[in-house]
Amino acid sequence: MSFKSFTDYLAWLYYQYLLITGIYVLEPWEKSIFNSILFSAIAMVIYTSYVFVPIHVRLALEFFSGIFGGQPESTMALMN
């Protein structure tokens, strides 16, 4: 792929962008803070995902564990 198909494929990409939000009517200073607040709230959705789905992901896996298949020790186990 020549860099010439690319930043014209890049071009397109950003004119889908601009269609499909209909931020093409606006002018540059609320194009600037339609995607600021726009790549705010995905960078939040991104950290929020890395730090916490792990941990919630963790927990359902030792529920369902405990209930389908998961024997828990008797206490004489542990006594002896």
The other form holds:
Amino acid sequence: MSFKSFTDYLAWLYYQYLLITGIYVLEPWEKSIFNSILFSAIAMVIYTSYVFVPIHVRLALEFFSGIFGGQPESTMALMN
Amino acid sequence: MTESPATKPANGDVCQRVKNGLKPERNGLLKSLHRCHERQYKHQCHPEEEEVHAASHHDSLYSRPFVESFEETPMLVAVLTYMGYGILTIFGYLRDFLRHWKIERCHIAREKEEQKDFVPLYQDFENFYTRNLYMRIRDNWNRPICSVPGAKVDLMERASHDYNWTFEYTGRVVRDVINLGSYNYLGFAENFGPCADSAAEVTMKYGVGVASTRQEIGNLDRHEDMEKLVAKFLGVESAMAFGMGFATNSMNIPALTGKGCLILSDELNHASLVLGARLSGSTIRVFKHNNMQSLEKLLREAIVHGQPRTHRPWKKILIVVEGIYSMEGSIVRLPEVIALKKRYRAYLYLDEAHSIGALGPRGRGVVDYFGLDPRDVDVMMGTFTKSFGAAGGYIAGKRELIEYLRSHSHSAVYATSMSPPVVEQIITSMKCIMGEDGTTIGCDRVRQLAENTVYFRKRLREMGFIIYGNEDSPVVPMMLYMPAKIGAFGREMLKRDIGVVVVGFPATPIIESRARFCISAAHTKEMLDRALSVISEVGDLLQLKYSRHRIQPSMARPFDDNMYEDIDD
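Provide the structure of the form predicted together with its partner chain, given the form predicted alone shown above.
Complete assembly follows, chain above in first position.
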């Protein structure tokens, strides 16, 4: 497909989205319900990952470095 | 999987063939490997890419290559289709909920208030589907026309302001829509020319009907002429005609079989055959579509075990098949069916509703297409509605059979005889096909149809659409799969002045929605080219080019010759 402008391309993408999800055949108010549920779900997923993923990654790193990392030198120093 | 040198990839690797789990045995060809079917693959085979592709070259059975393909549904498309139906079903439940609590008005038939506690009438899935899915895209069906449904047709424009619950006519006419939906295979749906003239002449002489049955005072000389002509056309002893094609099937099968008989029916047989078989009260067993392995297994079982419980032999075994299957575009494997029928002494009922006129070098249906003897088929049935541009159906076969039917068939005894102009249309068009009118028009049309079919199918396949069925079948199903694409395809095509038929559940399995093109001899090359370019454009817009097989597999493949040798008798 060749597109005249980026807007055309976006319109075509939206059309594909309508066709694949099947909401092409729905009435406008049903479409808006579906879109708002879908987009709010996606937004929540993104927000949650933004808030929690860094924390989990840091915890995971600490956990694994605790397992695989060598003994810290400071422990030896304490024993001395 | 047998592997022959011809199917091995060039680099010697045997590719891994991954079945994606959908319809692994469409048409049962996997099982029939050691018989006369073969699965062929593209030489460069990709994982998870598979096509059921059958080619039969058995010299003694098939005079020409028998190529039928049913490409596997792509996995992603199948998943997305189910997802689409899931979403629509959820919204259907939402709307039903709103209707139930009277938040929105229900436009469709429902239980009366005082019958609420009775057995529900409108709660099964089909009703749910009609209410919540079909209604939304109803504008694609039942479009009123206002001209002869020839190669081009005029549509009455209609609009809906309440999402297809009601329509109103705008008063405008959409002119010259290319008609890819009519079963007008030989283009005899015309309002001019010799057929129309002679029909008009007969109307003046005989009137439009005699309002009585053939057995009483409704028998005209034209009816008898027509029956003789039909018998001559088909190359059988005798024939009889009925005013309604559907009733020809549904009323004559009960006259032929009864209790203690067995009907072996193809799973995709038309509703009229199914109804006839059920009305007859015989035992019905269904074999897989066009799968001779499955048919033979059922035949063997029927003969070995006989009737259930008593184990008496079946009184009759009737195999019921169609010439061209109108939803799949496949052609029956008639040579093999006849071989099986002879081997197991069964009877064969062949419904040539779509194939008569449309197949074969002389337009005489699937028997002519395979070059077989019409006497091998016990009951030949067909309609005049399609290729002949008239109405009604016929049964043809041996003289005794037809005489028996004349006195026993319900539609012969009770149905009003055919209208003389319709009879005349049949006679004139049939004589035209036979060349008895002194012209080559009929012959040219049969050839034109074959050419159009091959051309149209080839081009669609090259464009990358998934096309089902036999290469020579003028019914061309093109897969759409997703529910929203059914509606979108019909609307976009009409916007571009092409009238097409789109088909969904319940006529097809739920995920295999399709568009069905019917090619006609009346279509010119320009019309087909225009239609094809529009189909390609809409196909790009809707992303319908699902096929992953851009090139046809080659058919040069050696063939086992060790089957059916002992069948001929």
